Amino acid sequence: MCQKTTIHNVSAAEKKVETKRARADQWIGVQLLGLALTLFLVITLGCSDGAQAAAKGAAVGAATATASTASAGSTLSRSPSSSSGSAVPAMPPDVQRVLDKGKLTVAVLGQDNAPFFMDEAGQMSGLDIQLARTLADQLGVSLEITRTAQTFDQVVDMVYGQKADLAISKISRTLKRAQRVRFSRPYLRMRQGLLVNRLQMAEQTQGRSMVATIRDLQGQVGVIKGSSYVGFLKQKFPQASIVEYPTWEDIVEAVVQGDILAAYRDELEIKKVVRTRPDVALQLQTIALTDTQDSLAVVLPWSSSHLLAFVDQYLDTLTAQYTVDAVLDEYADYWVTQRLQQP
């Protein structure tokens, strides 16, 4: 009996434990199910928010793209081709100024200087005028020539004061002028020369060689007032006395008459006297200085950097480079006509 009772009591206890264990497992199951549901909801809601964020991002991107397109359209509407808004210049400022005026203003000396510039019955012609016309044509504008300057330095001053877009007037490139204006590359290079009175030169030589006499040149030498040759003479012949004349013709006549020893200028002008005045050939002697050079160039304002590049590029395209003899030959008929017209 005691044994059976013991067995009965153990079985009841086991059932009680099993009941508790079943309830615990049931509670755990409920907890796990709740946790699973919670995770599912979190994941589901998270995906939904991500989708909504992606959709919202796409909408914002579309709106941004639309705004960018509208902005681009607005920018295009303010382009230089539009009549409204502040237009950006289509050209550099120095070139744009010429285009806006519709003309290229070129400063030229007031006195004729054949073959570079001369007025024939109200019509300007010559080497420099031809160059000015071509530059105006290349820019697509008309040519305006202003001749108020009475000296070569005044021509340079007009460009410096921006009273002209440029100057083409047989202007020599010098360091002094280059401090105030820009120069193009030379369009004609010449040597410097002397036109001397034979009698006075013979008196100076006195048994010395011509080279030695020229090296230590003394006496009165004529130059054009306000020209580069005033400075050239001081540098080349410091012992000579400078006499300034208003015109080259006045200087030549002074040499012919023996009033001064020599005239100092470029070789073209020296050779031109011999060609145009054969009657004075016995009284005059020409001397070309091989160790000197006079370069003629276009003068521009110091601020006109792009217009300078334009002029230089045009000069680079010239197939035939100018020389002194070529220029003299090209205008030989002009001087013959001038001689025939003289009384």
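Everything quoted here is computed from the prediction, not taken from an experiment. The term rigid core refers to the maximal set of C-alpha atoms that superpose within 1.5 Å between the two forms. Positions refer to the first chain, counted from 1. Compared with the form predicted in complex with its partner chain:
In this overlay on the rigid core, R97 has a C-alpha that sits less than 2 Å away from its partner position between the two forms. R147: CA moves less than 2 Å between the two forms after rigid-core fitting. Of the two rigid parts of this chain, the smaller turns against the larger by 13 degrees between the two forms, per C-alpha superposition.
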Second form
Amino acid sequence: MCQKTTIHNVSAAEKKVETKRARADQWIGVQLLGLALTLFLVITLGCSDGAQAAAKGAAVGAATATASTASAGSTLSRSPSSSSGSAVPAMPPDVQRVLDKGKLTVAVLGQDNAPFFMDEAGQMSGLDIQLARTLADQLGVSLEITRTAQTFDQVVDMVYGQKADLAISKISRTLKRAQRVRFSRPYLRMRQGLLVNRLQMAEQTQGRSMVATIRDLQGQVGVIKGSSYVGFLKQKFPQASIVEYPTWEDIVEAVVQGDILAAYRDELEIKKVVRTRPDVALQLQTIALTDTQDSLAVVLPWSSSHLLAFVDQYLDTLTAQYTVDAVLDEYADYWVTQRLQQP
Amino acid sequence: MVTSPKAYLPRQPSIEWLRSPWAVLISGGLGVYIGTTQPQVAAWIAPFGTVYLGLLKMCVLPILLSAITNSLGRLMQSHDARQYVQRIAVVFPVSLLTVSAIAVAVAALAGPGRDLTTETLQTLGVLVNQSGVDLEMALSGPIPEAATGGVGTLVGSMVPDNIFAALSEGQTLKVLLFAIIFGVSLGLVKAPSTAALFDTLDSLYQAFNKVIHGLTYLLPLGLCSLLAHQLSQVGVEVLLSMVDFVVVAIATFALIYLLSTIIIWRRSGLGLWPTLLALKDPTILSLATSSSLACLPAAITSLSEHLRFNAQTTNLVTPLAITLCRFGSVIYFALATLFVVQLYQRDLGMVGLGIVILGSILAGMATSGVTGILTLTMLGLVLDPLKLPLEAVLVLFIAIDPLMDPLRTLGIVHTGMAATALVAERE
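Moving on from the form predicted alone, kindly provide the form predicted in complex with its partner chain as a structure.
And the full complex, kicking off with our chain again.
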């Protein structure tokens, strides 16, 4: 019932998708028909060896011919404007759109997240901003940063809705997000990490090694509400009880106070805590899980396949491969200033 | 025609001044100056200290083996062994308990690690971060073998399945057990032929004692270079952040040193000044070498020759007290545990304090088989039952260890001598 009403309200874009899907179905039908024909010919003419090859060739030829007509029809109908002949070779539409605007619109999360993107007296800086700036330079356009999104998923939504050309905003590659948008190759490969309260941990070990205790982790583990780590926690530590907090700062405070046993997030955020707050480093143990991953990548709309190739190629040419510790060291001075600002 | 070598020399060149307290004091002061202000010079003269320490350690195993076997064998033959065993069985546990309780009481009263300022915590935290204590582990695959030292390994490390391997690897505990068994069985053999072996062991012991005596002339040089090197390794910033712990530790060691000195003085029956003079060599050697074994010959000589305790008993009991009781480590672990307890703001009841006293004795004794950083990891033996974490604080203790190690060694050697003085009779 509900579905029917939505079909009535389909937008023009969705209609297009609908017709395309129908056409694709037709095309598969034609192919199947060709295949069945070939099989039939092979079986019936199988007894005469010489005729077999010739017949097969003919059948395949027929099938490809039908398929190519179908695909030619679809290209013609999809982009009539680009094929309307002019002498100048056309640019890929996704790149052309950026060049026409004269600026590369990059979506970044509204809240600062050092060392990836931080607003220092109106001036944006950080690893992600640096990356965005170079991409815009390489395209020969100016950079526009939009920071309306308040959650990481909202950043992805902005790219999906084509409100931005791409997003570089400490976005993790997850399969769920990959259903709607495309990811570049990772520009920072991280692992998942745990921030453990040493005192709480010492209560739990009971003569076992730290590794053995972590593997069947029991107790309260804090994660950011609605983040991908809720799912990871259920999968990796089924015996731990999940405590969801609205912000990361709340979780860190709870671990420091010993209200919960551990916090679960990427290793960079984990290591950042002890760097920015060395006074609690004695209470906390950082753990990087070597057989997990949390890779950061550039997010692009699913249609921007050429811009994706451009970004990938740029990331390939980056001489320095970033690691978590290298990034933390590069922004070492920043942590010191952060530390001084604390009461 | 035999002429004395003296005839060829214009006058008797005396090097006795090298053994005077003044020479030791001056070289010690020089060592402290170089170590604190001239780290490059300290590194440059460090090899001399290493050679000196090597020469001292060279004499340890022969002396350990000959002294214990010889004295235990003779003791068994003279039939008054039972009396000494009884005394040892009383003196060692009681003195260990006393020492541990004193350390716990001092640390509980002075409260190092209590109410640290945020700045201090930050400095300590930066140090912990720098040493990279974050753990990297996999969630699947085999669990890596953890190198754990404990009571089990202590017992396991005592029985030598191959005495020559134990000797060549310098595993003191195994050599000690072998010497005890060998000495007892040698004493039980009632054949006159054993006399020859006893004489051989005696001459072996005398020979290496001569080497040790000769080495005391080099003490000022060795002291200067060893002190300078040791002090240049101390991180000043950490030292300042842990200043309350360091001060409490120094005060506790000084208190126990004073008590031990009084015990030795009363037991020896000599005047205070001669007693102090006799104790000079082992004290300075422990501070300079940070190796209790290297001080063992000097401690025996001081007790049996200068203080006139029964040589046979001293030869037997001093090695046992120094290698097994480890008073210095016991004191240090009691202090360190209370520092950790107060740092993590844990409230121990009387039961908890009891665990610290007993746990420190166990952990201290467990250090007898190990060297280096492993010594400090034995702290885990006390912290585990109290459910306190070790890794982060271990970093801090490692950082100040160049300063603490000599004091710990002094505690081991000097209090070990006091325990021996309680067991042994005067000549």
